[in-house]
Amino acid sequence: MISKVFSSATVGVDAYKIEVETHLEKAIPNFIVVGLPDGAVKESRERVSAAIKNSAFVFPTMKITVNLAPADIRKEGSSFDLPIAIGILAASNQVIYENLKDTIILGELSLDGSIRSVKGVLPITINAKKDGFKKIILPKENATEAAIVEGIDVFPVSSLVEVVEFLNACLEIKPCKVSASEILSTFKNYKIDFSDVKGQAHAKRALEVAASGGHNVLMLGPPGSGKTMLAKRLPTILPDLTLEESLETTKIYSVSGLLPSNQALISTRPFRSPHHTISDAGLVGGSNIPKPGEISLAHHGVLFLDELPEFKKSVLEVMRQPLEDGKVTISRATLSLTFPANFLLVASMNPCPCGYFGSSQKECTCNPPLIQKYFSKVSGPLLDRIDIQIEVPAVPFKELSQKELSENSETISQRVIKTRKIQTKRFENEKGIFANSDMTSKLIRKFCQLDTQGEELLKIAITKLGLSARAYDRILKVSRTIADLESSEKILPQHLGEAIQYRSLDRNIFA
């Protein structure tokens, strides 16, 4: 007696089909799972046998062999519990085998036969539709996430009994239906706003430029000047996620098991703020079977690194390539996986270890060698990849005590969206280029041409600041964004001058 049930698993942020083959034979009772199962899959034997018995079905007293094909790919997780149980019941004629065609089944079983949620449902459903499956049976908690994918019927279940009765046509379950556009509009509201920030007009302007062109930002200022407050509000002025961006981001959260149970889509720009003790693998992704790290969880959103010099130097250096490519590739002996990592980096740091170098309010206790050592923790190549570097001074009492609210996020966001539309039109024929920060050297030469006065101004700035070739490109990209904010086709000297001001940290460090 043999049966075949289709399931699915994820590798990276993509899914692939798994065939759960079950063979029953009259021999000494035994239960074997083969096909490179990990510890959680091997333990499914106990969960499956208990769930079948506690659901009042007959567990065959035979030799049971379950093969998870393809057998050369390692299987992990508990989502194979339900398909293994259905495979055993189908092989023992307790489930109508013909009703398993064109159906993907996944779910974790409790000992009493109830079904728990699993990870990676969105990429699994997308792949199931791509492979031509018509139905997917999964835990009720994962139903709305799967129902985002159109063209496949999603049947939510809460127990093994429900699944068997449904497959035997004794129970009718209506497919779950949701509207992706409705979900995006429902959950996109933010609880914070730029109007909460007192003063810091220069920093707000810099963040508006950063949001408009997708530029990375580094803020330098004493403790309590509002760096973290500003960073947390940056997602509120970014354009709303498109459905495509939302699906890409949701896939990452789904395979990581971080998607909230009551939420089918990530509908707002992610904001990730890892602690400075994070490891290389925690930031970029890793483990034996690589999992997404913080930079991938910030995909299409903001990655905030508070107290940048406190991070391990090795951790910061592994970010250099993802900042350039918008993706990270993790290689292991048996496989190599690529995770998307197109994020906007916002970092902050103090002007010295004590935080009060140059302050008129408190005396700095750091000597010059200590300050130099503090800054040296952040390498020049990493700084070169940060387009905008600004000082965020302490806010004076006069500005703190103002009753009037400053400009809100909605108003700023409208200008950002308008500027992004200009860039979308500009790069409509350029593959993989969506914002000014993505421009290659060839595109910089094409779209960032300067007049004689602008070239002279940039020459003076580069010579005096000793900036690198990469920093030269960054200035041109930022000046292009500033010109776009003013709907100017040409980069004027005032646009270039403002962009040069946003490299002020270079003067502080290298002067």
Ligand SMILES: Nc1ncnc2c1ncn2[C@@H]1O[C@H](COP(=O)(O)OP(=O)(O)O)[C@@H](O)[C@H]1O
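What you see is a predicted model; the values in this text were computed from it and never measured. Each form is matched to the other, and the largest set of C-alpha atoms that superpose within 1.5 Å is called the rigid core. Numbering follows the first chain given and starts at 1. What changes on going to the form predicted in complex with the ligand:
Once both forms are fitted on their core, a CA shift of 2 Å or more is seen for residue 430 between these two forms. Residue 63 shows a C-alpha shift below 2 Å between these two forms [criterion: core-superposed Cα displacement of 2 Å]. A movement of the C-alpha atom of residue 53 falling short of 2 angstroms is seen between these two forms when the two forms are aligned on their rigid core.
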Contents of the next structure:
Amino acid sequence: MISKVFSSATVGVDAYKIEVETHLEKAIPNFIVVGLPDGAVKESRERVSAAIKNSAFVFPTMKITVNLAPADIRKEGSSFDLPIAIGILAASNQVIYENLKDTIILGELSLDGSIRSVKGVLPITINAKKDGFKKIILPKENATEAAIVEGIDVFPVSSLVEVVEFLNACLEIKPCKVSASEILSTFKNYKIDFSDVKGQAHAKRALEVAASGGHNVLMLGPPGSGKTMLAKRLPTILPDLTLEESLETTKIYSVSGLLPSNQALISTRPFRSPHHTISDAGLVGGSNIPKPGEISLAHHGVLFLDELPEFKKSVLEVMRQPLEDGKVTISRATLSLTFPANFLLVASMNPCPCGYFGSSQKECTCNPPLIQKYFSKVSGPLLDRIDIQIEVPAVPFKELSQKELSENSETISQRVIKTRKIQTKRFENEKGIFANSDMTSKLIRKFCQLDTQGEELLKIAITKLGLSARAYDRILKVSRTIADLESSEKILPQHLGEAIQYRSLDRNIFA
Ligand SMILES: Nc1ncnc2c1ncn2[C@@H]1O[C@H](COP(=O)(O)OP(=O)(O)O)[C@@H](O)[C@H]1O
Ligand SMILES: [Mg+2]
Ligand SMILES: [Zn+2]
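Could the form predicted in complex with the ligand be shown next, to go alongside the form predicted on its own?
Next comes the full complex, and the chain you just saw is listed first.
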């Protein structure tokens, strides 16, 4: 007596078909699970036998061998409970075998036979459809997440009894239906808005430029000046997620088990703000079986590193490559995984360790070597990837108490979208380049040509203001975006002038 049930496992953000083969033999009763299962799969033996008995089915008093194939895909988690239970029931003729062949089954079992949610349902359903499966049976909590995928019927279940009755055609279950495009258009609104921020015209403008050209930003200012408030609102002026972007980001949340059960899609751009005590693995992904880190959870959104100099140097180092590539590869002895990690970086820092250097509110208590040391923590490779550096001074009380509303996110985002369209057209033949910030040196020479007046201005800036040579390319990229915001083909002196202003650190500290 043998049965075969189909299930699925995720590796990184991709899913693979798993065959659960069950063999029953008249021999000394035993229950063995093979196929490189980790501890969790072994524990599932206990849950499966209890769930079968407590659901009033017969647990065969035979030698039961379950094989999860292929053996070389590492399986973690508890989602094989349900397929193993169904395999045993099918091999012992308690489930009609015929009904299993075009169906993927997954779910964790409780001892009483009820079914609990599992991780990674979105990539699993996408892959099930690709493999030609017609049906997927899974926990009720995961149903909307799976139903995003069109062309495969998703059957939500909440107990082992329900699954058996459904497979034996004694119970009808309606497939779960949702419309991805509807979800995206309904839930894309944010609860916060740029108009909440009083004053700070300079910082808001800089963030608009950043959103328009995909430039990373560093904000420099005393505590309470509104840096966190501003950063949180950056996603609200970025273009809406496309369905494709939303699916990519949702997959990452799906395999991380971070997708709320009533939410099928990540429909707004993520904002992630990890604390500075975070580990390398927490930030870029890792641990024994690699799972996505904060930089991947920020995919297609914003990663905010508050108080940048407080982060461990090694943590900032490991971010360098992902910032360059838009993805991160994690290598372990047994496998190497790549997670997407394309995000806008916003970092903040105080102007000195005490926070009040140059402030009119409070006196700074730091000595110059201490300040120097503080800044040296953020110099180097990471700073090299940040095109825009701005000072965010505290807003005077008079401005804070102003009643009139400033521009809202919707209005700003219209300009951002328009500017992004110009870039899409500009880079349509350049593979992997989507925004001005992505330009290589070669592309900068091609698309950021200056006239003699511009050349002259930049030369003066570099020498007189003591700007570093590496600031040169950054200024050109940012001025390209500022020109695009005005739909200006040419980069004019005023565009360059504004871009030069966005080099606070080069000007003040490293000069
Ligand atoms: N420009 C502003 N407009 C409105 N409220 C502000 C502004 N700046 C600061 N605040 C208020 O001060 C609080 C602290 O700001 P926050 O963004 O946390 O400062 P920072 O991150 O620079 O320390 C905010 O929650 C907000 O209530
Ligand atoms: Mg803050
Ligand atoms: Zn200080």
